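One chain is shown next in structure tokens, namely the form predicted on its own.
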Amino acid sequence: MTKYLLLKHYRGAPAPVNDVPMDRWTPEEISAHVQYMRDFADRLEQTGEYVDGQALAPEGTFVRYDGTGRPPVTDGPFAETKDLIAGWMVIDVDSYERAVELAGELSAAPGAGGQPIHEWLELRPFLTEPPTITE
């Protein structure tokens, strides 16, 4: 089994098919979405395949080190960047093939006039080994 990120990008990926932002659904858009995505991550968890997901709030703050002693930095809020995750999910599978699957599936949650998204999701494989570094 592999684990698998699947991205919902809100921008900063293509255009969907679908293109209307959340924010410009009415009430029932949003709740026939969030519902599709329930239902999903409950069918994953009854094949074992569901890890874990979230949405995410569109603030966010970037935070470094700046040295001992010293507080970290940060840089933000920032509500308007250029590229916006607006929520993740965690699946674990057989396959990359399956993998794929899953993410086209979620692709279609509803979205404007109940109509499949079709969102471009980022799909990407956790890392299993450190990569080897041979001089």
Partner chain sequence: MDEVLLRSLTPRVLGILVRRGADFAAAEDAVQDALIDALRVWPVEPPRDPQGWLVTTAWRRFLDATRADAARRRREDRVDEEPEPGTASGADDTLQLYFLCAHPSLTPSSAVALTLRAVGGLTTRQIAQAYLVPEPTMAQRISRAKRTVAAVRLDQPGDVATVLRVLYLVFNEGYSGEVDLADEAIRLTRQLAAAIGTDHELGSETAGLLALMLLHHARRAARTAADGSLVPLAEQDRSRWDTAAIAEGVEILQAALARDRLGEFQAQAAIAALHADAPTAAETDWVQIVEWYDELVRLTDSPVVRLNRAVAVGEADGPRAGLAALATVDDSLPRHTAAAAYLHERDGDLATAARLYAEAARQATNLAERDHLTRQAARLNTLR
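Given the form predicted on its own above, I would also like to look at the protein as it appears in the form predicted together with the partner chain.
If you are looking for partners or other molecules, they are not here, because only the chain is given.
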């Protein structure tokens, strides 16, 4: 079993095929999209492949240490940030092929006109613990 992170981007991924901002969809199209995402997660829970999923607010802050006795420095949000994560889902699957299959399904979530968004999702394998048997 390998865990994969499915990353959804606000910015930084190539443009999807069906590229219409959500507030330009109809309310029914939004509902259909939300339902699709919910059903997808439910199905993965039933197959025993779902681990976690969270959405992130678009605006964050950069923080760094600024020396002893000084408060951390904060900066941002940066309008020019090229890569902005919108949320993630963690899945635990048997193979890379299965992970790709699931990411493909998630990317087919309906958008404007009820058509699949074809959104680019980033698939990143987790680094795991070393195996016990190595030879």
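Bear in mind the structure is a predicted one, so any value in this text is a computation, not a measurement. Positions refer to the first chain, counted from 1. Whichever C-alpha set is largest while still superposing within 1.5 Å between the two forms counts as the rigid core.
- Annotation for Trp25: C-alpha shift of 2 angstroms or more between these two forms, rigid core superposed.
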